[in-house]
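In structure tokens, the next block holds one chain alone, the form predicted alone.
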Amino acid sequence: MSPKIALLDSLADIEQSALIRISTTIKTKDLEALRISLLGRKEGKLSQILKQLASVEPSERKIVGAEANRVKNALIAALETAQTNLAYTEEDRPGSLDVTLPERGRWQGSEHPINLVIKEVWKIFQTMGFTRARGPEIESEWYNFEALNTPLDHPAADEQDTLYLKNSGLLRSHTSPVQIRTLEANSPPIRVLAPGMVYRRDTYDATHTPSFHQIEGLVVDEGITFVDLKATLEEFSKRFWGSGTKVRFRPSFFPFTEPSAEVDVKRIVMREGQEIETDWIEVMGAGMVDPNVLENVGYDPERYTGFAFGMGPGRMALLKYGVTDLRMFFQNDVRFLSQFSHKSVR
């Protein structure tokens, strides 16, 4: 067995046994002793694992180190939760409370998983020179459809798909109207990211909701080509999903981009201590801004070009955190949401 596999197996064993011991510890002093035995700098089990990294091939150390950090964070989270919820015994605090009535543990708030994804996506694009843009959620037909090269007889503009308001306007069905408002209010070069809520007449099931988050990106300047689009989204994908991620672009159609593409990724994930390559998964749509869209906001399409892309952070959160049902993000179940208290954003 290679040193890498041996260390990954050891980490898995440590995590499994430690979580069981943490959940069954009933005294504060025993919990502290357990913390030292697991995370102590000199004699902690995880520290002993890290000392053995020198025996691993340099190209594989990053994998073992990342898994060790994940296990460490999982144990810290479990220890903190146990510390918070641990009922005092008479030995800990003699006569301080009625031991027949367990204390209600204090719940610690956590950031919503979709917000974590939005924040991570934003940080990545911010380092690439993007600024953040916002727009209203109540839009007109011009901004939601017509300015985006989508005629009002298009199926997307039908009442079966779009939520129209009683008097006037509609609830935006995508964040693309922010593109038009940004182009109207600014001159090139433009490089913006626009996250926000959108609304559609969708069924409420494991993969659809009538309201959901979307992230739109837009770049417009002189000399922008499809090469810039591919390079930007490939760089983002590798930084968001991992450096081993493969990216492919499939021809598609969107009214406001030409040419258009669906963007798929093939990720590298860890399962049972082994690196596994996933199947191709669609993660976003993209394309070059249609010249008609540029003309609608007064830009000269002979001089300026650009690209746009859109993604759903809810779907990305499903994939990133291994959640199987989109509805879990909207049910406000504290037991589910508390799992993300210690998720970090790169």
Ligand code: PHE
Contents of the next structure:
Amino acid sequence: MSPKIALLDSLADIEQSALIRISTTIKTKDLEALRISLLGRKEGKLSQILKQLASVEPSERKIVGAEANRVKNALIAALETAQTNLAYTEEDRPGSLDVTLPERGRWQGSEHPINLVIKEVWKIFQTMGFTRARGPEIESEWYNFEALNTPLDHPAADEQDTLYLKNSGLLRSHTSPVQIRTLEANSPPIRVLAPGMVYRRDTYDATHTPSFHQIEGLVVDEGITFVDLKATLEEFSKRFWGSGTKVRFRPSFFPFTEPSAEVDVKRIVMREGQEIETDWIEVMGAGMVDPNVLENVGYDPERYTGFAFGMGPGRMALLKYGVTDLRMFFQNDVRFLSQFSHKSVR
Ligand code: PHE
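And the form predicted in complex with this ligand, for comparison with the form predicted alone?
Following is the full complex, with the preceding chain placed first.
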């Protein structure tokens, strides 16, 4: 075999085996060792070939030299490609990485807006010394109506409004029965907040749902007056709705409070970059605990007085977050629900 043919054969062998080894190397440092063994000035396989060029007929050296150059460039290109691919995989994760795959979104849960409101209301009353109270959702007529000074022929007790259970009992139509249960199980001073679900035979539309949340408050002690009611609810309203909020107490009627009031707020909100005052919005029912209620649970109304209030965190969430349809809170569409977080409260 002529030296020319022998060298061209060696070059072909080197190229073939080198390309395989380059493409199967998975560590950057192995790739570098491979590069030196192939292209290194002294020991590199290609350099060894070129050293033998002297043995080739002068007229044929050009052919062998050109082929050696082509192989060298092919190996350099293959080493570079392998190097960039390795840089990716080694940085990100072992094995292969398909960088063309779409990113997998991270699932992040968020708190329900009504729960956010309940939490915020609770935090405010907690700083005023209130504790949590709770009662059952299935109630008797006594706790839901009669003990609350509401005779059963009162329209609220009508089947049109209240969901009665088959044999006995009903689904509480407000959280006020928790007042009675709290008074029974404790003695003054009483200062409780009771959030919970209530049920009514209501339509399901933008402003009504047949089950909804209420937050009840009750304070009973010696010497509690309407001034305490006003001060507490005004302080709460400013802390919940913003310090610039105006609060108004409007005479109203509830069977279990006397006198009774509806609490309205006038808020300051941002509209198109401008601070504006809203109209008066009704946000709460309240009043001094009716002496008949205290008597129903064995309290002496000459000695003890108190006030109670009830609010709807669903409606409050509508107002606070500018949502226009109450049903959004119950459809559990994550695109809607994920917009609320503690940070966005207010
Ligand atoms: N229970 C009343 C309602 O559901 C609200 C209320 C609670 C009013 C406490 C006064 C005192 O409408």
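Residue numbers count along the first chain shown, from 1. Here the rigid core means the biggest group of C-alpha atoms that line up within 1.5 Å when the two forms are laid on top of each other. Because the structure is a prediction, the values reported are computed rather than measured.
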Core-aligned, is the CA shift for residue 215 between these two forms 2 angstroms or more? no
Aligning on the core only, does the CA of residue 326 end up 2 angstroms or more away between these two forms? no
